[in-house]
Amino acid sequence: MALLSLSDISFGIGQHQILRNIAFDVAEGDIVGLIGPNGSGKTTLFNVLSGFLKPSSGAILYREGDITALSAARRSRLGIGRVFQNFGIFRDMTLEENVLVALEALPKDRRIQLGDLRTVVGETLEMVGLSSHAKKKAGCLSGGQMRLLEIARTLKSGKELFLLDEPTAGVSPKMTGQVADLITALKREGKTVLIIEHDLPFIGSICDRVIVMDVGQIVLQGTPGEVKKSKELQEIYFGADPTT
């Protein structure tokens, strides 16, 4: 079952169009990359999907519910989730600091459900082995370590669908590979992602699905395999073969 379905949303500011008709569905449980160029229009896909842009056609639909009209705080509550290319974290707050008070802008009943939150503040920060820096202040965190810390406070939250946009920027060869595992660990819990990417091998080894996008449409769409081996995306990043 679809989780979330787009249907020919469209976005322009004045004469700028910059969404064209996109239409896709993401399936409950999977992993769905978004890829293509700087400017194709990505970051603003997920602000309309986020509820941060009105889109000026189209319809959204999370559960099969519209949520077209709904503003970022209400879709926030039905459970999407958006993880921002530039660390969303306080970084002059200690971690246990940084988890509570997300943990605490919960509704009532949902803070009552988890139970301890300063328990649960331990749990997260253990599920991504920054324990060992609870106390101190987010800001000595690397790249790595502040998108892990954001991925796991975003899952504490409970969300079920999650936005992520780019999140091995600014993070070390390293520490992208416990990036990849975190994400995948929210497959097998049965969350759902949607991720925007420019690193294609970590794209490849983590996806089911693989959306391009390039100019505000979707030009390509398929398993990671087959997108790789896709004229269209040679010609998208590196330019037609003029021998063709």
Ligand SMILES: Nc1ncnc2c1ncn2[C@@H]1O[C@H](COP(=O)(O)OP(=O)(O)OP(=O)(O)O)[C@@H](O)[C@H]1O
Contents of the next structure:
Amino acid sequence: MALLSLSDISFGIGQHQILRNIAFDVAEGDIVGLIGPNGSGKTTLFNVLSGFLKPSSGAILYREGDITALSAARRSRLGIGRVFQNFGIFRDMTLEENVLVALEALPKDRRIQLGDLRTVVGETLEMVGLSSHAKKKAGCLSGGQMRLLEIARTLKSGKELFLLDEPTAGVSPKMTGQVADLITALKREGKTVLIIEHDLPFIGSICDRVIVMDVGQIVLQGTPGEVKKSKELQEIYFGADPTT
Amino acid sequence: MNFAWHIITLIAIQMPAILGYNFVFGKGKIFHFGPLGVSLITAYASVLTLVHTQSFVLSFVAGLCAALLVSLLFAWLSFRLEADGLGVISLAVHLGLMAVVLNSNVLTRGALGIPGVKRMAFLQSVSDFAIFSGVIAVIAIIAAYFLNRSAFGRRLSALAEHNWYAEAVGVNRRHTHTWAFVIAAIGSTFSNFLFPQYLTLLHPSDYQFHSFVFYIMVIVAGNPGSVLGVATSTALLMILKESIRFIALPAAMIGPVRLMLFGAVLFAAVCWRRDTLFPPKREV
Ligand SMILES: Nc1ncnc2c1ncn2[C@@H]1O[C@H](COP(=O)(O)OP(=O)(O)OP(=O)(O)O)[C@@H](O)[C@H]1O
Ligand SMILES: [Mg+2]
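Give me the form predicted in complex with the ligand now, not the form predicted on its own.
Entire complex below, previous chain first.
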């Protein structure tokens, strides 16, 4: 059974068509990579999935329910978590408050399951080694720390589907390792992940399946091995090779 | 001594309205520039009900209903307009409401205002008023302080910083902002139920643009969103505003001088908080 299913999603602003007839399924527990050149519409697709942008056509099914008309907040409460390309952390709030606000927004039954929210906040910060900064404003964290905090917050607030937009962008190589570990931890916990990345070896090492987008369309999909060998990917990503 | 009581009363009476508005404009960073429109209608609903029914309870309830109605109108506008559009439209709505009040002569006596507003029996002297409104103000400060630190306060801060980020963690913008406007309405009800009684007069000029500038100035100077900061700046700036009376100036000059002083304070406060007042929106 597909956890997420997109059919015929299109989106445009005025005359400018940004997404065209996007359709794919994501099975529960899969890690799916979404790659493509800059401006190919990956972030826009995530914005449509998160509920910030309304598609001009098509439907989005989550756990077999149609969520196309639901607000972003409703989708989040259903278990769709988002990690933003530019760090979706509230910089004017403390680390503690950053986690707490997400836990408090959960549906009531989920909150009760979690028990004492302050304890969960402690565990979340502990998980990414930020306990000692609990009372500090999140604005003073480094990019890598913000990314770790955002992923940990999404995980601890019980999300089932993760939309990660370039989780290693702006993160040092050392921290990239930590981010990768966190993503593998998501897989171990049976979470489903859609991940946008430009780092192809990284995608190859963690994904079950890769979808390649170009100018708002899906041009290729398959296992990382298949996609890597494909000539189309070479052309889209690195430009046409003059020697061939 | 009477002047001290007078100042305390003025500070205390404005406190609930300003702290309520602080949740909308200060903490929520919602560009709602019509709080005086809410105050205006609240005061008229409250006073007219009092004149016609002689009941303070009904007067308060009528004020509350009017405040909720107008405040929720602004909330509704805020969900339909972008920040800049809301700023302009909310000013226009304030002016529109003022025009309605000034032109409904039969009901409101227009620009003349309504004199002889009765005070509640236990509020006959200035000191009674200062103590009673002081107690209300302290309760308002405590309530605002705890609301600010509650889950609601966190949701409001998160939305103010970036509404997409907030919605992505499950914060419902409409729900949260509607509550901010409701809190502002409740604050406004207390202030505008008491204010005409204190003056024993309801005059539309008290709800003009200069009163709005005072609200903005107090919030900007007190640090937008901070309860203790805004409460302190309300007190200090009210003292400053009222002490102009003691400068030997022709009566006609007091108004303009006061506005110039407000302008200077606003200018200084904005310069001082340039980076933090309304931080630029980030891309997702
Ligand atoms: N609000 C907007 N208004 C106009 N055009 C937009 C808007 N948002 C996105 N676009 C356009 O849509 C296209 C896709 O943008 P998007 O951000 O989805 O690309 P992306 O694949 O995430 O790129 P990157 O790898 O650089 O993050 C771009 O051409 C962009 O200019
Ligand atoms: Mg992008």
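Here the structure is a predicted model, which means the values were calculated and not measured. So that the term is clear: the rigid core is the largest set of C-alpha atoms that superpose within 1.5 Å between two forms. Numbering follows the first chain given and starts at 1.
**Student:** Superposing on the rigid core, I want to see if A152 changes position between the two forms - specifically a Cα shift of 2 Å or more.
**Tutor:** Stays below the 2 Å threshold, so no.
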